[in-house]
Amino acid sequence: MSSLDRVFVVGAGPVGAVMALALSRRNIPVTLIESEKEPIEDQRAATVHPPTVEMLAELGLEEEAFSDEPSGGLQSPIFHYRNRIDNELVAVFDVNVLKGEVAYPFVLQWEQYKLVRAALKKMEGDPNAEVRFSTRLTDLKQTEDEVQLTVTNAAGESEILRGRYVIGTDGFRSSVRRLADIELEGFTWPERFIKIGTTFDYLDTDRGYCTRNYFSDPDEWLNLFQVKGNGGKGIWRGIFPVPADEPDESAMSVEGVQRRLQNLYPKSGDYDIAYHALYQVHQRVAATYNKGRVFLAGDSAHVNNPIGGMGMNGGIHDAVNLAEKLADVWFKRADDNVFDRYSRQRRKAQIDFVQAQSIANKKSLEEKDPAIRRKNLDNLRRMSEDINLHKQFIYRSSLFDSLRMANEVE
């Protein structure tokens, strides 16, 4: 085998572990590139929607996934949306309503790190993946026939890689995408959000909450999910709007953070908080996801808002159509014009579903005005007491919708 014979993947977090994967599983020896130097345990996406369950099964992560150790994940099929003013359940939606129409009726609370961890995991001892930690990419050529990848090690000393392709799995601040000098367009909202975990049970409360909550409010609309984290207790994740004009040292302050879990639920003493994380939120898609023998997948190609959990399912449904495409060039059952392909689908995807709702979801928690905040409350009441609007809405949310109409792009 000629050393140019191999994929290179930058960024080892839950894309690039994905994207790695499903290619030595379709026999395509490659390297996965990360400058930690270690999986770090990143706290940002949890939720798993179904048809990347599937995805994931597929690749044999499904014992792994549903294990009921703490590194498995939270099976989560009902979700909430409430009225926060008044703490009114406006509508519950079910994703066990799909039961026998899709393999896996459920949302899978699943932190990324548990899934970066599994997917390493499963590649040790294979012969076609090689994983390199502590290693940055510093430049990226590429001709009519390689890719050539300067990169430096932890000593800082470098090292040019030759292969035939490199994909850029490797975040919002992408060097594989800056190398390739493809634009990253779209918009920064004006608020950052602040994300809280607690391991406060909240299944505990009078409330009635369940696993996954939405909560629509003019001044302060909130997320709240459970996940298991690492200690057997489990963490709630709670995610907040910070307004442009709070300081950033008044958020993430005890007082601050206290004052926001305290406004949720009030009680006795000070909540214990796992973790927190401020961070700005961005609305932006590459311009083109294949340059030649370049490549993008996830936060390397597009970001958005967390509301709805789309944005890691998006780029591991990225993954899986880029590995499928690169087999078949690989083993010459398709010329290389599928590449351009893959942009369009999963452009597609991005713009016209993961973008568009989850813009929606947030214009709609936040809404000001009394009588739209209304109609779009009595509106997700309606649909999920109609069984057909309720399918309809959990095929769109979880992604179904998008998947499909995606894949049907020539």
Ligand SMILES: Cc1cc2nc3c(=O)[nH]c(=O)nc-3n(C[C@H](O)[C@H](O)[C@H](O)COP(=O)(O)OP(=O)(O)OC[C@H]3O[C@@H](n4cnc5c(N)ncnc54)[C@H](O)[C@@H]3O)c2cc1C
The other form holds:
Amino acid sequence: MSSLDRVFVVGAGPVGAVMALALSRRNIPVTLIESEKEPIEDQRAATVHPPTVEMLAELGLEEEAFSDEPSGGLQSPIFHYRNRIDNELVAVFDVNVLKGEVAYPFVLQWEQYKLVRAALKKMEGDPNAEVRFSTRLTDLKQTEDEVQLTVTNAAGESEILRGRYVIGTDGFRSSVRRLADIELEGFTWPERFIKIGTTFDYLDTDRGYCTRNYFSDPDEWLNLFQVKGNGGKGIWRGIFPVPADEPDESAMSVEGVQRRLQNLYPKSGDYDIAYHALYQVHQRVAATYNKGRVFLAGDSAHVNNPIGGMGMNGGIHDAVNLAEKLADVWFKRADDNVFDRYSRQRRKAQIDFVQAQSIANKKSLEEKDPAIRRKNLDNLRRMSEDINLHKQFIYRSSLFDSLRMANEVE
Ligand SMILES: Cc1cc2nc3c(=O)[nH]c(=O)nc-3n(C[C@H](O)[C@H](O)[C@H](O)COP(=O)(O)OP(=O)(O)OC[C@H]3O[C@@H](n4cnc5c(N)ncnc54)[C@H](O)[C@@H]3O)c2cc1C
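Since the structure above is the form predicted on its own, I would like to see how the form predicted in complex with the ligand looks, so please show that one next.
Once more the chain from above appears, this time first in line as the rest of the complex follows.
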């Protein structure tokens, strides 16, 4: 086999790990390179929507995803919308209304690092799959026939790797995107988001929360979700806005973190904090997802605010779409103009659905005008109480609609 009979995937986050697994499963030799020395314990994404669960199951990850061990996901069909001002339960949505219509009628709360570990393990021993940690892409060139990657390898030396295609799954600050000179168009929100993980179990309170809760509040909206963490009662993650004029140090301080949790649910004694992190939040989409032999997928191609849990899901949908098209070209079932279609389809899913929905979600939770707030909340309640509207809402928020509409794009 020529060294050119290989695809390189740069970045072993959830999208890169799934991308490499999807290619190796289709008998395409793949090398996944990652700059870190081991998979990182990234606590960002956890919400895996039903169509994504289906894709992961098709890649052979069903057992790992549904394991009862802490390494598996938490099945979470129900979510609440609440008015944080008075804890009014505005709407209860249940993905299980799609039972019989979709393969997995629930969301899986599965931390992204657990998904990465499961996907990497699946590739162990697969002759098509090679994974190289401590390997950082530093330069990239392409000719008509090949791509040439310059990397700094585990020994700290510069090395040239040659292959047929390269896929940048190297996140928001993507080197692949920069080296291929592709614009990431959009904007950055002035506020940041803080994520705080605590071992305190909100199901033990009298608030009536479920495992996934969205809170509308003109002063401080909130998302509060449970994940399995390292077992036991798991970890609850709150995502809160941090106003533009609040310094990082204040938000990240012990007092700042405790204050946010005590304001949510006052209790005696400090909260036990498992982790906390501050994020800049963007709404940006790459001008194209393909340029010759170079492709983008996941956060290298698009970023959005995390309300609704769509960034990683959309990235995995990119990976599965691209793997199918690459296999068709690789095995000469299609010519390479299908790659333009990859970009058209996945940019549509991103722009018309993920960007539009995540911006609408944020605006709705943070709305300050009392009349508009009330209208939004009443609208959510109305949708939750009518079975047809309820289903429509789930098909849209779970990204089924985005997949269907994108796949219709020629
Ligand atoms: C607070 C928060 C909560 C979120 N929750 C959700 C959620 O519930 N559901 C959801 O769908 N999304 C969620 N997201 C978004 C989600 O985290 C991202 O969309 C997802 O991590 C993107 O995955 P990725 O594999 O594309 O990129 P990344 O996870 O960023 O991985 C990129 C990898 O590339 C490596 N890399 C970078 N540069 C190089 C280089 N030059 N050479 C080699 N390797 C390199 C990095 O080390 C990293 O491992 C959330 C985001 C935030 C901030």
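Rigid core: the largest C-alpha set superposing within 1.5 Å between the two forms. Positions refer to the first chain, counted from 1. All of these numbers come straight from a predicted model, not from anything done at the bench.
Chemist: Does Pro127 move appreciably between the two forms, meaning a CA displacement of 2 Å or more on the superposed rigid core?
Modeler: No, Pro127 moves less than 2 Å.
Chemist: When you overlay the rigid core, is the Cα of Pro266 off by 2 Å or more between the two forms?
Modeler: No.
Chemist: Would you say Gly231 moves its Cα by 2 Å or more between the two forms, aligning on the core?
Modeler: It does shift by 2 Å or more.
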